[in-house]
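Just the one chain here, laid out as structure tokens, in the form predicted on its own.
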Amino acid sequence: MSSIAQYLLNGLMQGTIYGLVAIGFTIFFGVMNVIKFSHGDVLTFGAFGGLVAAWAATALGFPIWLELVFVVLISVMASAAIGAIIARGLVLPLKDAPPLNMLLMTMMVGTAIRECIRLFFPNGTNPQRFPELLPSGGFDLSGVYFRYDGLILIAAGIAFIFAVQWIINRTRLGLAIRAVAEDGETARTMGINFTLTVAIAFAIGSMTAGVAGALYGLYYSEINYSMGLILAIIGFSAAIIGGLGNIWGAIVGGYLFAGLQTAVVALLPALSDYKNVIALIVVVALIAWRPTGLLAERGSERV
């Protein structure tokens, strides 16, 4: 019992990461009804963007907890600003083509973006060491070793989560983005910015990816160039088993996403390297079974 609730834990960290990229597809779905396939690599932008920071904090010699708050904040800004960019510059001119034309820039971005990590950053087909800047060692309880730093981020991230779901339903900005969320038009015909208002919202979406990113570097210490392309097919199914559009449902698809991987390498340990393939499986079959998700979005113009 003590090794699974370890690996259940472990599995809280997981679920926690692929909930916030998940939470960002929701958000871009929901505001433009759009697939956006470059957001696993916005994230990879983002963990490299706070790898740099690192670099930067390091040189200057700042104390080690204004270095995680740097690394963090442009994390977060890095992707961010490239998710508004994306919006303004590509989703806002395409809004009324077909949704194959929106699907395919959003790919060709992402691998634009990829490859410009791979080939423009140092050493960047290798995978990059994260600095450790969080706290290490743990303490064991009833058999159970909780790690410090794993602690310390799944807390944070489940703050970060709670603090968007405040900033879409509790203000004025939700409110508009949920009024262009719901009809565009009538939102522009009541004096919304239609082009701010979506671009700020991609730019909230992107920030969750920034946040994951960071997330992932301080925890297994190694960030890639082609990190973002797992994570964001596990965030994309994730979202999708809970209902593309319901940010909560993105949230408990993240976490059962998590618990379906760490069932396998805690159960069935000889099939671990599949852990992947098996909870993939397993989210055809729950689609096939329920294809508006779990928690499907309220409204019968969405479903």
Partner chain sequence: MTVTSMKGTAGQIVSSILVTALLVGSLVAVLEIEDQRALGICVAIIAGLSFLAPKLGILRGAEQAGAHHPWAVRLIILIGFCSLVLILKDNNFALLMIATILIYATVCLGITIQTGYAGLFNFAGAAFLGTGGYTAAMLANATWLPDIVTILLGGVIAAALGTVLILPVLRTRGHYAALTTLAFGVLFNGFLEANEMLGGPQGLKVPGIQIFGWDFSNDLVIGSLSFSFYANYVLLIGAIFALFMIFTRFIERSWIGIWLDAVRLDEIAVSVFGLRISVWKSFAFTAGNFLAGVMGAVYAKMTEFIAPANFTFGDSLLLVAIVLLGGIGNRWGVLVATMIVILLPEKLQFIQEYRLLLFACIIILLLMVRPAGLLARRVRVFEERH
Contents of the next structure:
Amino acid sequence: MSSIAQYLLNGLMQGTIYGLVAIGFTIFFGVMNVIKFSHGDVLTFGAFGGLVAAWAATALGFPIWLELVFVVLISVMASAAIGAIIARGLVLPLKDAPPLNMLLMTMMVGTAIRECIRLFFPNGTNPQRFPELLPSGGFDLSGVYFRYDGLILIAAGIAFIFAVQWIINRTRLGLAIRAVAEDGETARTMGINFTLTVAIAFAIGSMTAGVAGALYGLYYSEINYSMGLILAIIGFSAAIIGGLGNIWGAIVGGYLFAGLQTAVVALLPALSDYKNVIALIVVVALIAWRPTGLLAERGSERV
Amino acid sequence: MSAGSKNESPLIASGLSVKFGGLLALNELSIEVRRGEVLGLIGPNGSGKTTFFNVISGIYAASAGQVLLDGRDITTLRPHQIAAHGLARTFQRSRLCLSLSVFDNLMLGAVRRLNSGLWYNLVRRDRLAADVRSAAKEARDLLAIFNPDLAGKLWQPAISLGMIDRRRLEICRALIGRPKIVLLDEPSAGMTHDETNQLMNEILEVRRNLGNLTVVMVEHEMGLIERATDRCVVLNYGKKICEGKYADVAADPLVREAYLGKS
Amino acid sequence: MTVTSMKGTAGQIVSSILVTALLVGSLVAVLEIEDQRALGICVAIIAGLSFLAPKLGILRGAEQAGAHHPWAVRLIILIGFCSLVLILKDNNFALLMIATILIYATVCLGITIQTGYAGLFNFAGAAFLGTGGYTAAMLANATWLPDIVTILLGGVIAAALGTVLILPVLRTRGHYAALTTLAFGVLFNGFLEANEMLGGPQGLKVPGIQIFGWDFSNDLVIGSLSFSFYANYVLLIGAIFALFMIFTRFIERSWIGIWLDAVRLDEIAVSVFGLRISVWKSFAFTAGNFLAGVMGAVYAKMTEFIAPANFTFGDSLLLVAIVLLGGIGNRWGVLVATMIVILLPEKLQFIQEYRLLLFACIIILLLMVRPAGLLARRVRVFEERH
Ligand SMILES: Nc1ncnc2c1ncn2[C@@H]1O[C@H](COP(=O)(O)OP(=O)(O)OP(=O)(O)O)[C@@H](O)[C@H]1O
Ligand SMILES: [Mg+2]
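Structure of the form predicted in complex with the partner chain (previous: the form predicted on its own):
Below: every chain and molecule of the assembly, starting with the one above.
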């Protein structure tokens, strides 16, 4: 009983991280029709930004709650900034190029970020300890042990998901983003600043990576230069399961992927080394079964 | 009744409906195309003409209804299977492979006739070369009917052609596969009045050469519809509102209302 | 007098001799020079010459020679290749490098068929290479199996695995196929490391090649000349590469070549004319991975050892970078780009550590200013007699 709850909690944590990453993919795809594969490395970049912030906060003698706020803030801002720069400088100029060029571009940008961290971050090849800033310990509820930090992080992640959802669906900025996503040309003629809106949309999408990066560091207490790669693949597949372009679908996809992984670990412990492989096989089967995603209605390309 | 008998209608659509979200793009549309005729398909913007072509050629799935091509039910077939039954088309928005040569683009229309076997393509290079030569000759002859200059540009990339030549190339691509029926979606889109007239003459000439091919044509220029078509079908909001000779159709109050938007 | 002033056949033949000589000379110089400063100067001179070659019309001439006198050009290349092996005959390192270049170039030919022609993404080139290699390793105990069959099986298994990977998503459009190869490329490593049967992180030993009593692990002796044992492999790999170069060209210059290009450029238009998209996509994907798998098996037998670290996602990315750098869809571009991408970091040691970063930046720059690559692909013109 207690182990089931443990798996559940762990799965929820992973699902939240995956869902956040998937939202980013969904926003980029919705706005510009691109798979921005550097998203995972933007996440890594944010997490390392948070690590540097933690070091600075310790050096400046911040109290722990302020350090926590500072770390999360810097993670988010670092990701948002680099996301917006990539969008403005590298993605927008290629918007009329063949899709292969665009995918290669974002993939190479991701590689460049990853390699820069590995080469230029002090001791960057090795995993880095991430400070534990959340209250340790937990409480026992009818035999199930709940870690405080896990609960807090899951709650924070879900709160951020709702915040993004609110920005996109309820604000003027969100309206502009949705207009650009619907039809860039028309949005432009309606007086929306296309370039700026795209950059902001990419910044918001990249913030999700910053949050996910901070959550990852705080929960696992360890980050490394290549963690974004696998997270990008998982986030990308979660976004596809959800129908690319549908934020709720992306979140469902994230939790589904985490659920699959957890199921493999819990039910087939001998195969737990292959949990990603197995989960991805299931995802590919799902794509084959419903190419437009689980939630999306079947649309057809205009001819 | 045997499939494809001589006097049977080559294309019969009955009760076709297509939904995009809440929008009924085709609403229980029934159209019968007679053998050897030029049928004009007209109607205001967004009335479902292109959608009709897309359903017939298998790009969109119909939510209800049935399409018979030469007596065979093709409603649920995929585009390449429908092509195999002798249907070809052009697209409203030009869909050439611009970086490929004029010849390559044309040959796409002849996919079904050309040998795609591995042994033939990789080993029997002599036979392939001979077939390429005869295909090039056939391509030149066809292009020359439209524009002798175009025939000389066989090995240039399609992107180097002007607007009208691109249109001609698309039409040739639909014809070179020797289809039994072709659908032309606004062949003159974006052309001046004179260019449109000229293109239409060329199309009609080629059609005669091909033994009175059956043609369904979407066209906005009414003068052309009057001159080129044997019969017209008028669509509005995905429904057929009128059918008959152009003169009769043009006089129909429902049609006038659809076009002038009279309330 | 420049070559451009020579018209017709003579000019074309001279051009192709010059281009071949430039390639062979550059390779020999870069491989033989050890001093880092001299090497730097040498690379600069080669870059300068390569910049001049198109200005003098030599490249164009060689290209036309290839179109009008293919067998003469093939002979010139053969002579160039043989002299290369002859000059480097007892330089183990240099011959190993040549072999490595040809292996990577072959994998990139496969990616050219997949991505350059059919427009299918393949971000798992190194993984398919590894599949061929591990196939050879697993068959090591089956000594009754002739090595030629083992090598072919490497190709077949890689091709089959690729087809199984991509078949489920073939009907879907766009990026979904990219996901499966991406996932395969990234997870391949971890899968091998976790798998005890495949040797885990330590990898596996593989026996060298023996064909009809010709043992590739012994020095090659022809008459009074003695070559490093790597020369065996260079000759075999060179032959396979040449075969696949011709194969790729025949595919491109055939109806199939048109079909593949059309599948890349406009699936919808082309399906309306009766082309079966999924058939041609799987053909391109299978053929490309077959090339990778064959070379993977040869590679494993040449190095007599393989480990997961040889087939990382970074390597797969380098392969895609090569294809783009050379000029997507251009076979000779692939060869030139492979030389640059393999040799430069290997010889200029200060680059080694930074190579992935360096090539990532080069590709980013290329995509911004010259997406066609170093040698842009030409419009296909079927040879016509005039
Ligand atoms: N793929 C699609 N997804 C959603 N709606 C579509 C799609 N294709 C067409 N529609 C809608 O269906 C209706 C019919 O469109 P269609 O293109 O068939 O009109 P048309 O008669 O060809 O018009 P035009 O004369 O402008 O070419 C329009 O309202 C259009 O917006
Ligand atoms: Mg239309």
